[in-house]
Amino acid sequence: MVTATGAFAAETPIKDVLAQIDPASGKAKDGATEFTVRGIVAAKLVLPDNKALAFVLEAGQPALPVFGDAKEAVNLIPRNEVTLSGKLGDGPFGGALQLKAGSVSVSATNKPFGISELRDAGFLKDASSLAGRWLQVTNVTFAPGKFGTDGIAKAKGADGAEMTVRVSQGAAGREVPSEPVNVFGVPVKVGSEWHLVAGRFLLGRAREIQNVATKRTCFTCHNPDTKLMGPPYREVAAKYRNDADAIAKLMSQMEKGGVGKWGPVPMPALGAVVPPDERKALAEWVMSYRWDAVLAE
């Protein structure tokens, strides 16, 4: 990031900003400094209010909360890999940094933030041990209807323990997963409870799904995360996000195969060779990574 002066301003290990939010009030010890810091988004809540919180981490490392104005912290995407500045202050479950109007710079995209803590739900009763972190919990059932606008889901673990998700607004009105998934994300305390952020529902049937793909060669093609040959599996999720047809259109691009929506490499038809009950499933589990965009709106 280049200052005012033309000289780039010194970055601060997100540790060391962490160092300044006492862990008992949840409130910063130092609120004059300016901080400038990189790392990578795991997480992020658009607020009622228009306001953002996004969690920044350094890859393994706890995430350090980051509050400021939603259209400031548009590009504060999960697996972004971003540069921002801001001096910590109150956030709306305790300190974060007040992000810096203009500060925020993107340097990578789908940069991954390391292995996600294997938790059940029953963990959350008190997280402290491992607040800040990437989380996992798998399995989660959520009760049928819809995510409301206050971004608050209650939800249960395989180990049957209640837990509570946080949404962003992207989420509202949305039906939740109609089967388990895993949810991954930052736990935050909110009062004297633990809630955990969300930044991504992925099927509980994941791995099932994914021999599939791995025996119908998809993997030589596509990632879920990253472009091969192929867009990752989360870009055409989010492409299609809002459509009700997602999935009756991508079994039918497994099936016949085309050229052009995702560039000059053509998609060969599968239909001969791919069930349609694998098509099905598959087309599924490509669409659970909408949940991503959502989760950042």
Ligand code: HEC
The other form holds:
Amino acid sequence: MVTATGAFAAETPIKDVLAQIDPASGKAKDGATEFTVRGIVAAKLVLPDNKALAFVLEAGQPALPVFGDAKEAVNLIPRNEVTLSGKLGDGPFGGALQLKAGSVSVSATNKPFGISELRDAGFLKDASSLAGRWLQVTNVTFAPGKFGTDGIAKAKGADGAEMTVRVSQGAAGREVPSEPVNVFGVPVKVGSEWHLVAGRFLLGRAREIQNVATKRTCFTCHNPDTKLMGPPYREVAAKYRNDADAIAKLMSQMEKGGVGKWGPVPMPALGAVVPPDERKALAEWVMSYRWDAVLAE
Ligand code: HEC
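I would like to compare: after the form predicted alone, may I see the structure of the form predicted together with the named molecule?
The complete assembly is shown below, putting the previous chain first.
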């Protein structure tokens, strides 16, 4: 197949590259071959030293860790389908593909990467059966405060078990979610422990609020991840992620309608049909998608 640079490079299935990492030692068995892979980015961790570790997978399959300079990894954004090249070597948590400079090309955005495996926090005591898979731990509560610069956060699951969540540098200095969230991410082994590299936080009460959104016809014009007549909620939340008045602005849009912020198509005023408490819950739910952007920064 023809790559972006015009050179011929055969793609290797991700599972065949993963087979070249020894599961026991985490060391690469083959550090000489340059592999080209195609997959969807599930999560990314920008580390304090401006290095980035991304997890690239084929839907429903375990992810390949890809390690390189944060600048080279800038297009390794969750839900992007990418091709990239590199040789196997050491990553921060075991073997990883060493990202070759200039090798990333994006072939699609907004790709779904399959159903998340649903587990409770206690599962992370030994996540080896789902190593590298897209996982969801529901109703996780963080210890109050701000995310630190080390990217390591302690949290508790609904089952009372403690867990360690790894977050990207974009989260540093931000308040942790103030209510229980479902944490989506990729489990990785760090020394003798399992940590969850977070790619998405969604409100634990999202299902309940989605029922309101269905009832109030929001989904006829919006989808959280893709553009319909209205903008994807993920992009709305990313745009307002640093805006202290975001909730008020979104509530006002629902009440009074609006036009021109996302294009020439207007959103109708829905204040007469969506009461204030619902507008607030909907705005909080939409803004929870900001973590997609923050956790990739
Ligand atoms: C008839 C189609 C339609 C419906 C129904 C609709 N929207 Fe919208 N929505 C839009 C369009 C179009 C825009 C972009 C408007 C603009 O450019 O300012 C938008 C924009 C938004 C924004 C971004 C506002 C901003 O300040 O940037 C939010 C949030 C939003 N809608 C939430 C909702 C919610 C919640 C509901 C259900 C209660 C809903 N929308 C129902 C079409 C719709």
